[in-house]
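In the form predicted alone, a lone chain appears below as structure tokens.
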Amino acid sequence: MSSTAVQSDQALAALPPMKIFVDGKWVESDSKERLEVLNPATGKLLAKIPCASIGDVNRAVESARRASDDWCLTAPFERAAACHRIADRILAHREELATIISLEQGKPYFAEALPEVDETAENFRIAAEDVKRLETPIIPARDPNKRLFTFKVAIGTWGIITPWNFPTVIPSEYFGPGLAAGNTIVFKPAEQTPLSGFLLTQCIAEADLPPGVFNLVSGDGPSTGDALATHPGVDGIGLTGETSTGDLIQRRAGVKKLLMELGGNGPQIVLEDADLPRAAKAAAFGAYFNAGQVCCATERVLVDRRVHKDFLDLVVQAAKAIRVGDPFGREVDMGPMNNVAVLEKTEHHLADAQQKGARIVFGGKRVSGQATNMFFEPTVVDNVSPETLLNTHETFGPVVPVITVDQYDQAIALANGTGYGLQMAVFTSDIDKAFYFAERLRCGNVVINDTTDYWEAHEPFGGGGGTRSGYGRLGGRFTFDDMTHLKTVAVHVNPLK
């Protein structure tokens, strides 16, 4: 048996059993009914998973309601203690959460599995840390007599439901401020990717939380996602995923908090002063990190004309150079794609794309003589027209889409068009330019001189306002907004009057 087989059933043994985990046990689902997860590099079945029934989410719901009181009242120091603890299972089961990430997603375990583990961990210890900072203002009076505090105080009980991406790092964004503030948890994991979610939420249990603190439903987004998200014993819902969704779960959800990180298309924008070899190389990056599945993914790219050749030719060279195989080679850079919905989709956005008159430089097909067709090369398309998909919509693949533009406020308003507004790139040399385009381009961030796949832990990330990407913030302290709401306490402080 090859090393990369004993790992891979180490790592499944490692799996809680496949059961919901609610009150502080795994139990057995109502639901008949069993999902199959599939790892995409090879096609073999990993495991079968519940999909929790409308009882199953009524259960939880009412598990984390009952531990609710109580955690929002436990001190915001002994819930950072909580929130360490599950930093430290999230690494004492580094390995093996990043071969199950590996095994059910399909990204490269050594370039982009393990460091995913990391910084799920490291979510956890920021949440921990802040919550001990989030001082609110004191407000002056009119009343001489009174007193005015503000506090930040957990909404309740939240609905977490994440995409197959980031198996682990998206919920942990969620569950640590969340946690942290004093909220109670339903985790509802991707279908495609549950086995991550499964042992992680093993971690949390490690941690010794108080029952029903946290619990976790898997299934499907039709049946389980929509008992959760239509649930009345629901505060708050937390949803990374694609715009449809949001949309759909914003009208299912009725009056509930919600904190939606939802699709982007790029763009990175290169002018004509821009560091080339460094503008290709972001690129390629963008789009090609987890074979372009990434919600801030490079998903076309704004070239002034008069260094359209040169980028071309340069963006091109650094595809060639992308290795993709089997997840767990250690030279390897791209895994498969995750699922055949997402490979079909990018093939089809780039069938459009050569109907209406752009080329394929490089790639543009699945890769022949891997165990499964769901390898697909990184690929680069130039004569992009806006009218495509590739302009248009959020293709979530390893492509490249070059748009040829000839003044900046041109390139503005194709970066403005489509509706998304998640996080774009600008490259000059120029700082004045480099503000002109920041303060114009309708996003929640803005990259400069680096990647659209930037980001840090701690920064606040999400849609700009009056765009399809979302809205709300994700990262660091700025997390406890969303999650917290503010209360106001009047104390009337004179005996005498």
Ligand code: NAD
Second form
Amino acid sequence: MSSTAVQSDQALAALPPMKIFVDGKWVESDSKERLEVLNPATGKLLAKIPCASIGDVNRAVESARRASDDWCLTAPFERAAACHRIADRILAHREELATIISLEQGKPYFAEALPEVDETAENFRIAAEDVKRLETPIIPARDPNKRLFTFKVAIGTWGIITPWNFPTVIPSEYFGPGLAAGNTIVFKPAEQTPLSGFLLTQCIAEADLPPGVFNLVSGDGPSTGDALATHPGVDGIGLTGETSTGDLIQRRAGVKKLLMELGGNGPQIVLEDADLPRAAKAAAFGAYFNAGQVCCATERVLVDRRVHKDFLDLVVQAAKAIRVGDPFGREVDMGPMNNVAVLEKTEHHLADAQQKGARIVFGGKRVSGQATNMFFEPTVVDNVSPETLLNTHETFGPVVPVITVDQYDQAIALANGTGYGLQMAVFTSDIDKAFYFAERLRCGNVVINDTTDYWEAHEPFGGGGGTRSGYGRLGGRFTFDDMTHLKTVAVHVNPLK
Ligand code: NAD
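Please supply the corresponding structure for the form predicted in complex with nicotinamide-adenine-dinucleotide (the preceding block corresponds to the form predicted alone).
Let us now look at the entire complex, which starts with that chain.
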């Protein structure tokens, strides 16, 4: 048996039972329906998970609501300690968690899955520290006998619905601040990568939180996800997913607090004075990290005509250096794509671009000789016109589409013209130009002289106002703004006689 097979077997053996987690226990789902979880690199069946029913969701939400009253009144320092215990348990299961992520998601174990687990633990630590400093204003009163205090208090019970591209780190962006602030949670992981969610839930179970504070229901979007989003006992929904899913949940959820982290179409803009080797390296990283399956991936490069040829040569060189293969290989940069839908979308966008005059200069097809046909070549496409799906839609594949521009304002119009506005990058050696762009790009985050894929765990991350990339902020103490509400307590003080 190979060492990878032993590692995989050990990680699969560490999984809890394929049940739902309600009221502090793994219990049978009352649904007979099971969903298959496949390894995209080998095509092998990893597990079958319950597709939780409306009854299961009801039980989970009731348990979370029962736990809510006490949990939100515990001292913040107690909840901080619980978050640190969760981080400890995550690190105790570090290799198993990373193995499960690579097995079901397909990302490289060494380059990406282990760092994802570390950031997952870090998100709980950051929340544990931030909650101790959640100071709020005392408001000067008009009435001399009044004192006006404000407190950040929990919203209540949240349904947290997450995607398959970062199966542990994205959930933890909600769980850390959410739990630290005194909320209770019902978690629905993505159906393509639920096993990471099961093991993450087991870590939380081992951290000894009061029963009901954290619950898991596995299943697909239209049944389990919808039951959670529409449940009247759920006070808030946190969704990270496609913009179309956000649209649907927004309509279905009714009056609930919503926190939406949706799609992106991250342009990287390369001006004539850019450090081109750095810009090319950043574009390749932004497009090929996690096989391009990242909300802030470099989905298109808008490059000044004067440096277009040099940039293109450099980016092709960088693409050639990407090693595609078994996610458990030590030297591997890119594994398979996660699922057939995202792979076919990538192919469809490339075919559309070619029809509209684009030229594939490197890659462009599935990799032969792998165990499955889920691997796609790192790809560079030139002469991409603004009318293509590569420019107007989120591709979510390992593709650098190059669009040539002649004027700064043309680049800004193209960057802002798709409706998406998550993270954008600008490469220039001139600080004045950097700010000209940063102040005009309509998005939540701008990166100067680094990849669109750059983020730090504690920075505020999310869609720009009025865009289709969502609203609210995930990251560090800023998540507390969305997962709490401000309660004012007015106190009447009698003058002493
Ligand atoms: P998706 O929208 O298909 O699924 C996300 C989650 O929503 C899954 O758990 C799914 O089961 C659930 N869901 C689907 N339909 C539902 C419904 N009708 N009711 C309730 N729940 C439903 O997205 P995906 O394919 O898993 O993830 C990729 C998308 O996520 C991309 O668009 C990407 O840009 C986006 N994303 C955004 C961010 C961000 O921070 N903005 C981060 C990561 C991913």
